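Next comes just one chain, in structure tokens: the form predicted alone.
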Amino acid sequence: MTAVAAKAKASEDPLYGPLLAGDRRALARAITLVESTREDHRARADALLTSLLPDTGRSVRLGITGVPGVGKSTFIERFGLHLIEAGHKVAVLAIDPSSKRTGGSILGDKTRMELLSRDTNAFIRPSPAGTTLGGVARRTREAMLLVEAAGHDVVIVETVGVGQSETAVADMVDMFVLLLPPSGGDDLQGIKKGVVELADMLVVNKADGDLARTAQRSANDYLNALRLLYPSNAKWMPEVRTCSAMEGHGIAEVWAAVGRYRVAQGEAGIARRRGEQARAWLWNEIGETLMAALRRHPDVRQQLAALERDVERGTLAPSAAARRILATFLSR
């Protein structure tokens, strides 16, 4: 289907017009649509997304991660309210841990961002991470396009929390922010080096009360640690800021640092990064789709249980079993 044909078809979609007009209910339903795994829903979602592409890409895309308990939700709420006061429309795509029993979100960020969720210029969407690694959900990228089309000019992706695979969000945003607690010395070892290397800005939260001095010392420690790492971006040396999400101190300075980052990258640099991310997204989607198709293949499903038993018993090498499954899949 050509882009023109897809746009013509999607313009007939009852979600198309209301979504472009910023209707929150239509936006929520559109995200539910793109998160669906039903084939008919996927076809409709693909047409809708293709038609909306000209109306996307005009936002500031930020990814925020941090260790559990660092105050991500409190920070994002205070940060979002500051942006709204400055005239922005904010969308928060919060990725929650998934329940192993139901597959749904466990935490639910709307309950942790009560003030922000009540503001008409904010849109918060919790989504379960499911089986997707990297702290994000499979359809987070598509949800990002939808909220942009609905008029939100700042999009924040909040990840599950720092872990060994908590880096996928860096491949879908303009700027990757790592939120840190007031700590230092040996506590630096608790932060994964790979996450620090990818971060464009480090923010030490909870810089208030008795922890204010500790937070400043921590910021200095992180700054010294960053100098030992080779910067991932030749045009930008990651900044280290301190803030108090509870009291609001340092929030404006964090947003100012985002502005400096975007100026340093320039429009061409941000466009190039987004183009590279779109290409990576393409190959990721190919891999996910092929794996889903393989699992649904009737002949594969018929022989899979027996091959798994042979592998578990040690009578068949996993590599040999994999080749048999692929040969069956490709035979049609």
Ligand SMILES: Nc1nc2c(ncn2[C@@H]2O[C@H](COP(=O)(O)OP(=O)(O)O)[C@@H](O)[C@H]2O)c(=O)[nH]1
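Basically, rigid core = biggest C-alpha set you can superpose within 1.5 Å across the two forms. In this text, all values refer to a predicted model and were calculated from it rather than measured experimentally. Numbering follows the first chain given and starts at 1. First, how it differs from the form predicted together with the ligand.
- With the core held fixed, the Cα of D310 is displaced between the two forms by 2 Å or more.
- The Cα position of A21 differs by less than 2 Å between the two forms after fitting on the rigid core.
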Given for the second form:
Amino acid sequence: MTAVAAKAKASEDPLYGPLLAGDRRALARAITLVESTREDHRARADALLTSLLPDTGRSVRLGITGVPGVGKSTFIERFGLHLIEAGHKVAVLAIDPSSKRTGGSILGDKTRMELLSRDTNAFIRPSPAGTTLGGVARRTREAMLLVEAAGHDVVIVETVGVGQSETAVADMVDMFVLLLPPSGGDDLQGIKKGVVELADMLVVNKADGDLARTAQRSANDYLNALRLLYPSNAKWMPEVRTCSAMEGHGIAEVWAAVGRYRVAQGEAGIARRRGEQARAWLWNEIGETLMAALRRHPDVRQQLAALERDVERGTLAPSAAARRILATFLSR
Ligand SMILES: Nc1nc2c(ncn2[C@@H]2O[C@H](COP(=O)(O)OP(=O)(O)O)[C@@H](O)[C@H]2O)c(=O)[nH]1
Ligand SMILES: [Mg+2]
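In place of the form predicted alone, the structure of the form predicted together with the ligand is requested.
Okay, now the whole complex, with that chain kicking things off.
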């Protein structure tokens, strides 16, 4: 199908008009559609996304991570309400590859982000269930395009901070924020170096009551650690801030820092990052689609069990087995 034909077809999609008009039920149904693994749903989702593409991209895409208990849900609620007060429409998406097994911690979060989830200018969507992080990330990327088309101009993608989900989120947002707990001592506990390297801003939460001074001290420690990590001529050195999501102070300052980051990157810088992300996404899609086709191929399926067994026993080299499987797959 050509792009023009796809557009004409999707414009007939009953979800197209209502979604562009910001209808929440149409948006929720469109996200359910892109999350579906059914072939016919996939075709419809692709057509719908293609036709909506010109109406996407006009949002600030923020990623938020931090260990469980650091205050992500509390922060996102405060932050979201602050943005809505300033006239924005906020969407909160979550990536939690474990959500299928646990039934979803985000579900609990949704009820906890009580004020935000009741606000008509906010849209909160829990993590799609999925067997692989790649699958979950794919669907979240598409959900991000859909909420943008529905007029949400700030999209927050939250991750639970376990496994590789941080990288997946950093790869789909303009700016990645790491929420940290106040920690005593100089060991910077609770911080993973790999995650710090992905972060564009560090926010020490719970800077209130007894923890206020500890939080400030942690922020200074983190700043010193960052100075060692970043060259002095770096284009952007992550800002380190403190806030109290519970009491609500420092929240407006985080949004101001987001603005400074965007100015520092410039429109061109953000467009470049998005372009690189889109290209990486393309290759990811190619990989996932190819693998799915390979696994479905009847001749490959017939061959697979025996080849796997030979490889396990050590009687056949994995590379030789892989070449045989590919030869079968490509033979017709
Ligand atoms: N003192 C204090 N407690 C907070 C703050 N933000 C969150 N909490 C508490 O920390 C706990 C975990 O918060 P939650 O938002 O669920 O963390 P999440 O697991 O990262 O989503 C809850 O008991 C919150 O009330 C804060 O700014 N100050
Ligand atoms: Mg939470």
